[in-house]
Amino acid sequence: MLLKSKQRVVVTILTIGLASLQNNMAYAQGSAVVGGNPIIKDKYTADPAAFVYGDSVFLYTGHDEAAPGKDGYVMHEWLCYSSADMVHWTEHSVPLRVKDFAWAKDDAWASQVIERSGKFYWYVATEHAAIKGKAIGVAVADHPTGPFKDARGSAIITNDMTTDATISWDDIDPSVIVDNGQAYLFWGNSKCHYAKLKQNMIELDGPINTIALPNFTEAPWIHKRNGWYYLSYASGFPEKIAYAMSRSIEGPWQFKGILNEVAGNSNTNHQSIIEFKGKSYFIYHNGSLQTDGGSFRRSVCIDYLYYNRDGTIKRIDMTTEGVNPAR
């Protein structure tokens, strides 16, 4: 009875073994199999933005690199990661950086991803070298994992094209949306800003516009829903997520309130929605990192979103459970 009872702790030992084994193994090959929310917890992501391609979820992110304590906004990179059910997440080689736009200086902050004609454009915030100030570049890929590359040379929006603001980081967190044909880059801190954007979505086609959005600070985020526009977007300090409904992408915009609240833990409030496979979902970063996660150190989290039916955003509810796969 003894020995039987040795050789079961042994077996015991050697199944946990394996299965530490599988899941380093796992993880080795960029397979981040996690649930619930953090949705990554082998890195610091801030600043989500997902887009649907084919039957996959392409997630983008800053990656925050203070050390442990330390404050400030580290970042040098963005990452990518995929999903076929928003809770297994693959994680692909850093397919962009700061160093790869010429003109940038520094900070790797808040983007956003879109396809066109087969093409993946990828519109991000950084310091620009020269110009004072934040500025707005696009790279270009043929692969939504990239490689990327800088599709101009140059930014597309720098600090001295926008002056109704006097602060240097206003032109920041880029949006993008292509609407009947027409692309429409959305962005902005303390004023929101938006322009249309030529077929190759690497110039400005117009005069760069100002909206009026009660107590505005930044993160626009614009999508589109049964013949609604919505426009999110942080407001105030520590920020929360309100959001404004139109029937036309230029507006009138109507204020509809508070969309989501202070996100644990973290003073800065970022969202990205989406619809996949008949649900929706809000994507948002918080503090929560059980290691030494806050303002500095974030976590991407994902959580649903339902519409009333008059097309109005109910709050959202932020769990630690996260979504379910979707199927």
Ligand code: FUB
Contents of the next structure:
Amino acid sequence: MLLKSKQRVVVTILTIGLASLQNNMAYAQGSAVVGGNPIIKDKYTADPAAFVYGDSVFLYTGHDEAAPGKDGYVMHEWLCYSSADMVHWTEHSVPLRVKDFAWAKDDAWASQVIERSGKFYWYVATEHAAIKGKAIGVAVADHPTGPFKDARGSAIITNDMTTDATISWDDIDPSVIVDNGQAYLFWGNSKCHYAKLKQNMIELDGPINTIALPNFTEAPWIHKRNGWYYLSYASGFPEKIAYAMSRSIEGPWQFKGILNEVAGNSNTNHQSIIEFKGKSYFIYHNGSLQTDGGSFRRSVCIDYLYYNRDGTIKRIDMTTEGVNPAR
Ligand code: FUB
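Swap state to the form predicted in complex with this ligand from the form predicted on its own:
Starting with the chain above, the whole complex follows.
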């Protein structure tokens, strides 16, 4: 009897030990850990862009593949995740790679997907193979998870189309909105540009304009709420996220200050802002994933975003807990 109870103790200890080992393994692989920031724990994800479609949020990211200890962006593909509650995320098979654009060379930089008339348009920044510098391409699909294909066979924006910045990476970070039937493309690094898009979403419909924004670095994100247009962007370097507001999408823009502080563990912060099931979310990246996270191995995080009564936005509280399941 005594022996049996000792055996039970041993079995219990072994069971607890095994469960804890399994938990640790799951954490290391990121397979079974749900909730908290960063939201994706099994690979490095950067430059989030989300949109709501039906009952789900679709999240598109870049994929940081730089080896541990190595500096520089190594990014060849874009990833897609979906969620019905902002906490449980399903990864979809890689829907788009740089090599899907025959004219592109490398660098799957920031992107955004938008739906129009049942088609899904994915605007991406990538390096052009023939025209020096970064360029913006657009892919199209019938479903948010693809398959996506190059919608034009050429870039919609190339570096030689914007001459007010002398760097070769000023044509990056597309953000798109359809407002009262008119689509607009915003983008830029060091200068913030915008242009109208034709109804077909794959051609410019007018001149390229430049918006003066204090300390604009990159990552413009355009969104609209209650009659206000919001233009948030990465400011300075290391980056904070700042924002401006306007009653008209074509400005004038009024600078409203800092929205999110320097992450501390990543030079970039790249934001996306959405509303889902009655709450507002700030989706961004930092370098907090153990053990090799940093500026070139970034991870997408989500925290709540709160508006003041006058439409201005409260400063974001970056947390490790993240958000609760949306219902
Ligand atoms: O991921 C490459 C570049 O870093 C993006 O295009 C920028 O927004 C910054 O996050």
